[in-house]
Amino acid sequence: MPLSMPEEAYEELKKAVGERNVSIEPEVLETYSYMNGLAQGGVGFHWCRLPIGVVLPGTTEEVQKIVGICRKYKLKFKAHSSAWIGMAMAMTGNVIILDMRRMDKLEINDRDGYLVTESFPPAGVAQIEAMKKGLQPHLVGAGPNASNLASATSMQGTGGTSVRTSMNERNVLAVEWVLPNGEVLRLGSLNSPGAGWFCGDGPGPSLRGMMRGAVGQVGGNGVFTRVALKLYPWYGPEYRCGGEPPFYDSEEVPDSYLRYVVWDSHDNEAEALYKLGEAEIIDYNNRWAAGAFTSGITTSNQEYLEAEAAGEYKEKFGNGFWTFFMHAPSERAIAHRIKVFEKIIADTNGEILDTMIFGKRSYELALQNAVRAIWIAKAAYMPTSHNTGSMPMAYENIDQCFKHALPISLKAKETYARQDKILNEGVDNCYVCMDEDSHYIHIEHACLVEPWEPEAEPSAVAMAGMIEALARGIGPIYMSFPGSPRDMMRYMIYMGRIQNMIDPDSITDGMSAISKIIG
């Protein structure tokens, strides 16, 4: 049976945020316990723990009051922005969910090239506003619906634009963070009176790594209310499109170049990535394969099944393909980039394909990924609507990912796809993107599954890859590798120690509890 909120706590919350911004109604609470999104397919369920209440704070001061009430009545709290992942819901009992949608302020500082965002504004909104001033933020792989603040402070921050705009956790300048004890911690230059939001390190040591470790605490170490993020050049004009979703009649971006590329082997693919990173010419990069392409280019499950049966996309993209986008301030600059790009692809036995290869939809898919990161999540969930993963998933150098991590996940996925325990949409459906023009990449392997089907084993494929990775000394989920088990857990060990320091009463919900035990 779910626990209930003490009446005194409920009355105090109403005074803190206003009666219309707090609810304990069963019908409302149920809507905050269902998650048909990331992580749910792998564990085989949709309904999460029922929270005992939902509160919508509108200011940092109101967040402080809510945290104080939770401490007083020994309740737990969890904040979320767009609730894109299962861990955004309550994971234990006695949890109050802070829905941050009222904290929706966004400011673009075009003089110094940064934005300040509260918890809720979607990344796509920030992008459009920044483009008007010749700038752009990083867009994470979750898409334009996701919160920039969440990816920067509490979750993974990588995506296709990371090659040029870095990862959001590395774009963080100043932060406003309500700790579990109710105090407000201000990081970066914000900690110096009158200094503003412009600098990530400010005077003294940087504490930005403390708030997230390797990939974030997913709302488990307090509430982040505002963050400043670095912006990057957009050579304009503002991106425009018309038409009807899910496809749009997009206008071509001036002085740009957009192509698909395929290679005949993973070794050549890896060699090309090293050279492209060193050339510093790419603005967007994303690898996926035939299954994801089929998902993205079709509009219904029936259309997907017909395209899958035809096999046209597998014929071209069966071994995986990349989308590359380059954007420059002048015709001369883009001409130079194209010349370098084409030579690298030729030298590594790659094949450059026009994005119109399968018609206008094919072009739209490429362009909207490159500019808006809008199709990736769709490809991860259609046609089953559930996504698990074939381990290991990693942030590492190109050789580690392609020559060590990827073969393990390919083997695991092939085994379970052959047995019809996951959808056989093509064994190689590995998502990869390159970060910061470097030798460092993010890699994960999506598997589509319907957990309620009798033969489905949504967790088994992940466990198979995880076990083999650990046996080879490779971190299975964004951990250091190779190394001992303790080396792999290094980030979590340190985060556990920090968690024990900032939340001695354990009033935060979720991943923080695991960290505290390990730390």
Given for the second form:
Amino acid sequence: MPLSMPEEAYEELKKAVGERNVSIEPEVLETYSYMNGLAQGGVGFHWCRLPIGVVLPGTTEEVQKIVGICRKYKLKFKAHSSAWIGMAMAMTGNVIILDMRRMDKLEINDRDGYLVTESFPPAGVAQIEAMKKGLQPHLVGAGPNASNLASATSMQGTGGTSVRTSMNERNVLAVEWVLPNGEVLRLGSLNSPGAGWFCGDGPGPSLRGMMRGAVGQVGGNGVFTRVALKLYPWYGPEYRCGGEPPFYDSEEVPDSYLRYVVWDSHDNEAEALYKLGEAEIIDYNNRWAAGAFTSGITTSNQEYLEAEAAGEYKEKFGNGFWTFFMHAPSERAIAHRIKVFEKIIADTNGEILDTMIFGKRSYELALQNAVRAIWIAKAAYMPTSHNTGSMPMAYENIDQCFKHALPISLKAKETYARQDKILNEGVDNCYVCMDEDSHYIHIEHACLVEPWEPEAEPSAVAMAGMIEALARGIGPIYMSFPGSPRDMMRYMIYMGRIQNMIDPDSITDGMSAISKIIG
Amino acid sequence: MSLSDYHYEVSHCHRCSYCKHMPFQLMKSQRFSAGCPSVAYRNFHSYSAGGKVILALSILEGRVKEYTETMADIVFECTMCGACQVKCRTYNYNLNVLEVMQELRIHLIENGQLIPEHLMVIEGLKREDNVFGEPKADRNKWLEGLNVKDINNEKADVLFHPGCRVCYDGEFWDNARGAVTILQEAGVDVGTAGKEDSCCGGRAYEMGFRGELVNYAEALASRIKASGATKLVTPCADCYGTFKALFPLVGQKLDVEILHITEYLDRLIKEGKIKLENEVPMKITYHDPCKLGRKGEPGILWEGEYKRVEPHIFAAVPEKPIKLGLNGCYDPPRDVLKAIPGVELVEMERNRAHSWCCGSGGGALEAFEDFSTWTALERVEEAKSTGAEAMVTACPWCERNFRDALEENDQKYEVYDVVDLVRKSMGR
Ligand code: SF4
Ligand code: SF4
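The structure above corresponds to the form predicted on its own; please give the structure of the form predicted in complex with its partner chain next.
Below is the whole assembly, all chains and molecules, this chain first.
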């Protein structure tokens, strides 16, 4: 296998997509080998493997040509959109990155309630266009900057709106997919001439389960070039915001209700989530804790330290707090939801807090998160700019997460925070959101670390959490893996077999290399 | 400061790509959702602010060892508009992308990676004290026939600094002369620097030549001191941003009130010293020049370092000024326009601190003409989308670039300066 781009392949790529859309320049490749947090394999904070080239396709046909060239010269490939995760970078040698920026078309079909997106459009952009028509898409927890197609077809897909819009995998209708053999596969109605995008399960083939499995194959299945995604109602008007950075001024959203809530125990918190889910009244939700709140609401490291020293946020949000947003088509409907909400919170010993509790900034954080998921990134990164996450990250039922996943990661974090191997921001800095009216919840524990800190050692926390999770039969990383190591292995074998069918020549540079070997 | 002083900052990019987009809170359409001209034009991540930050880290960590033309393209095919700074700093305390990109430019120049077109500008500047390399003797042609004080001979309260673009581009002479006359008629004691007038040094600095800025800043500071002026007024947003934001960065704080012509006109209109009486029935939209708006935010020289203040918390000590484009000059030009009878002002989607650049800054106009033109036409499209019949700006560089881009592409759209409309309303 060649270790740099063969001259002929480079020439063919230039012909396929135009000279200005291919690069093998070392300086360009450098900028495709950086990721913040723990880079691949936990080996360092920033640098990942260098790809041998970067290509910017503009159409599905161009993607097919690129795949053909990769096959001809035995080069691997991986497509990415916003690329905000280490796995979006090259994982092995000899990889060409397809940066999908130029595939940015987006259509909203308001009559039938779905959008059709190419690979790039960020979820926030899709949301802005959908809201004009009284609709809204799923917004992934990473934020509005992440591609809607990516979270639907290839990676994860949970977020604050998931309580209403579900995991994005559930929203997938018809799909256009360039397979690792270069052929275009059209899933669902797209495969029947003239039938359009409305359905993922026919009249054409339905392979949505194989397409991504539980989590997605992060580039391991070829390139998804277009997907139709279900939209949900937005009762209007469009969200509007003005004012000055950094916090801006939002206009009020009519017939909506936005509050913070805290509980006195994890048991009550869990109980409330079940009830809120059953009531089907919530449109946006997320849990975080004092650390993330302090990060979100301050504007510099000095301000962060002052806020920490004052202790106000820790006192109120030290054991976690939730943001809940409800939105309804009428005054009467919202009044009903508020009553249900207040009763559930009262029955579970929760405390409802005005989002202005810490002033205008705290209100803007809540509302802008509820509508655009915009502050998650800052809350997850400040003040160190590096969040390596701790384990287990789970996507499970509420009990599993609150009785096992949360305590395990809390314990691991506490041990290492005490030794200054990670930032001690109050230990509980756990992000949780309900999915599908609480059939599942996603739980992911922030673990902030400063790479310039001499004591920094975040991988130890991750390892400790993983070992404990495995011992308790919890999936140590990511969601929907069956609990025990044996079950997990079965899942991987199964996914590996699917992978071997989809990509028998191992031409893609997906995350699935291990499962493929096992399979 | 040098690039190595930014090692801490450049190792703190989140790779979130927020620098590429309009803030999602304010975004109104997919069509005008882009925030960074450079990455919108070239598409590779490298060309975004985040990409340039990664490149800087790579240089500092010795991963790329040679200075190449590709590297120079990445660094210089950028208008230094600073839109990325506002977006990034909203979410990231540990990084100031605009400073990093400036240091990266200086670093490349210091290591011999020059852009030939920029070098020509600098040579002309050294020779003739203007960015066009035109004869220094022609600098005051725009003034001929006007009765204006020369501060080398007599004191004046206001020093009027026209800027290279106005001095050497005849299309702007009527406007500059009009501005001076309006000020005089309003009772303002105006003077110019006569034969001592020269470049501000801002464009050279953004091309990576720090020394030129230092020299011109010193020269202007001593001229002002000698003149006894209390105000420095310029019709050029580029010069305004240089005086306000860049001079302090090289330790030169002018002992004078710095005003853009629109700020001064706004003040005089509000004081009743200028009367706008004639109707100018036009639906217009206003383009915020980068160096008047977000890059007109006053600069503060920060001399400090990132220190470990607690385990896992490093902070800039002393605290670094937060640059978010606040306190730029946004309202005065709008207020002037609103004061003109008959004018209907509508806003573009990307405005104020998030205005899309005209494409002429950062040396892009001189060295990357296609990029510069493309950036200008993007803005024209945005202006047209508002339904406005004309776009009004407050900088001769923006106006020139819009007009040239339109002409080169056989397109028609009216572009004015704020002063043009004031003059219309005053019957000048
Ligand atoms: S430069 Fe700033 S906004 Fe851009 S990717 Fe880096 S952290 Fe994000
Ligand atoms: S200064 Fe302007 S063109 Fe340059 S990277 Fe920043 S936003 Fe892009």
